[in-house]
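What follows is one chain in structure tokens, specifically the form predicted on its own.
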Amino acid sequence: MKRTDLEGKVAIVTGSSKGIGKAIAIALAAKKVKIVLNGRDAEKLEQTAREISSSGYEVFPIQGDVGIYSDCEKLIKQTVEKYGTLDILINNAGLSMEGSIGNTSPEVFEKVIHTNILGVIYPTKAALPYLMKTNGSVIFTGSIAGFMGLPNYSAYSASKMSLTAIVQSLKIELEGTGVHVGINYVGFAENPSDKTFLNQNGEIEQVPIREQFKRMPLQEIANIFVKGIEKRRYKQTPSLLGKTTNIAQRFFPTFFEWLMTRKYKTEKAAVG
């Protein structure tokens, strides 16, 4: 399969302020890509965007919400107004919660789901003419919580799982257009120190170290996004957690179901 050379070529990272977002649009940059970050927080933002232009990298924030289509309208129009092109769109920005189902308040499945499936729809909607016009990439950010439902983890496991179906029927419909459609089935990753979830009532907490697990560094994922966008590829699972959970999951089922079963049990004596 032919290379991509993705000298001078324009990308949009949303959820690029921090965490894994930040990393690719770094990884990018590297390989001498026009960046164009999007974030909610614009003080944030700005602190990002600073700190990737003083390593001589070309860099433009524009700040907005993935779930407003008029602001992913804006996003995308602010960019070819810009760079007259758009080349890559990276579908990073999303929502993590925890909560069982009986606990958690409505409003948060209705935020963790309207965030992370119409969140990655609106912004790739918007883009898709100026993709077609550049045989371009559009990338989307899974998570092994795509691969079967996890207790406490319902809505954001839902709405990963989603990302599959939403893949699934965009490389279809693009099919013969050109543009390359991704997904990146991301395990656990070293969390900055500011990477924050929502709660069973709604309100934000600093996500926990999870050290039972590997966790993957943040330019190690993104060098893998990168890759994938100059190869073209459809699906990658990057760590060992991700590619067991894979195959556990798919021809081992009732195992699988009971390991997990067994694990939540576990951890719910050891609370309470």
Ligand SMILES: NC(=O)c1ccc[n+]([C@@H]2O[C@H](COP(=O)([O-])OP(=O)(O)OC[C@H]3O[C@@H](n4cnc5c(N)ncnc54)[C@H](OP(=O)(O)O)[C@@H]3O)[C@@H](O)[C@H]2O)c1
Second form
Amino acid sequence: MKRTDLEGKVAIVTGSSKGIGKAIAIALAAKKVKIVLNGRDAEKLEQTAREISSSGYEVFPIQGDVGIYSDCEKLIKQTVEKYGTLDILINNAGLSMEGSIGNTSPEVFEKVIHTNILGVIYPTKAALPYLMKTNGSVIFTGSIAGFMGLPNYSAYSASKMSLTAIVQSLKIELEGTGVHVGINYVGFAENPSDKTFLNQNGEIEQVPIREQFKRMPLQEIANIFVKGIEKRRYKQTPSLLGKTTNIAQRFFPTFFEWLMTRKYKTEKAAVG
Ligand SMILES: NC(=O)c1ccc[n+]([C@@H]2O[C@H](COP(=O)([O-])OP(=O)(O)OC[C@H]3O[C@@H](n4cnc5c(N)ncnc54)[C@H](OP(=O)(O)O)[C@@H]3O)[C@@H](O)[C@H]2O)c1
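Can I have the other form now, the form predicted in complex with the named molecule, not the form predicted on its own?
The complete assembly is shown below, putting the previous chain first.
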């Protein structure tokens, strides 16, 4: 299989001012990739850029919202103006939510669906002409929540499930162009203290610690992304929980649904 030598390549990582995106940016920068950081909050983005460049890595922050097409065009244009080319796009920016369909405000669904679906299509569309010139890679941050509709995460699950459809379409559309398409179905990550989600009223809340699940360190997740790009892999499911969930919902769907229903009812009863 063809292998990509990452040294000197140019990569955009959307949603890289913190969390998984920041970890991917650092892991790629350590391989001598020139990194374009992205996020909506300009101050946070600058702070992350300073932090990463102080370790001697090449980073360039470009503020923008992946859900706005003109911001995505600007992201690509400024990257190419700065570095002359684009080799890798990592569609990582995403929002999470929590709340049942019955109790959650319509704005939460709109925000999550808009950011997590259009927010990967828009940067990809804007980047494709450049990725085609470089036989580059376009990578998506999926989730094990995209294997099955999870209770209280309907819009999030739907958005992450739709990534599978997007990469399937894209892979066929790009057949023969030399562009590599990849998706990583990430399991529970070791969320840093600044990890947030939208509650059912659309308010930003801090994510609680999920002690019941083994959470993957961000660096470990990031290294899997890097290896996937180097080896030009299509689909990766890094965690054991992810692999088990995928097999369970595919081959034992009734049992898996029963298990999820039982867990949901127990948790609901505990909350009261
Ligand atoms: N954490 C997990 O356990 C987990 C598991 C599976 C998959 N994932 C996926 O991994 C990705 C990153 O998640 P994370 O946990 O690292 O989240 P996070 O810590 O909340 O970071 C999200 C990043 O995305 C940026 N962002 C959000 N909306 C954006 C927008 N519209 N345009 C541009 N940037 C935007 C944020 O910066 P601003 O707010 O400043 O824009 C931030 O840099 C997401 O796609 C998520 O679904 C996470």
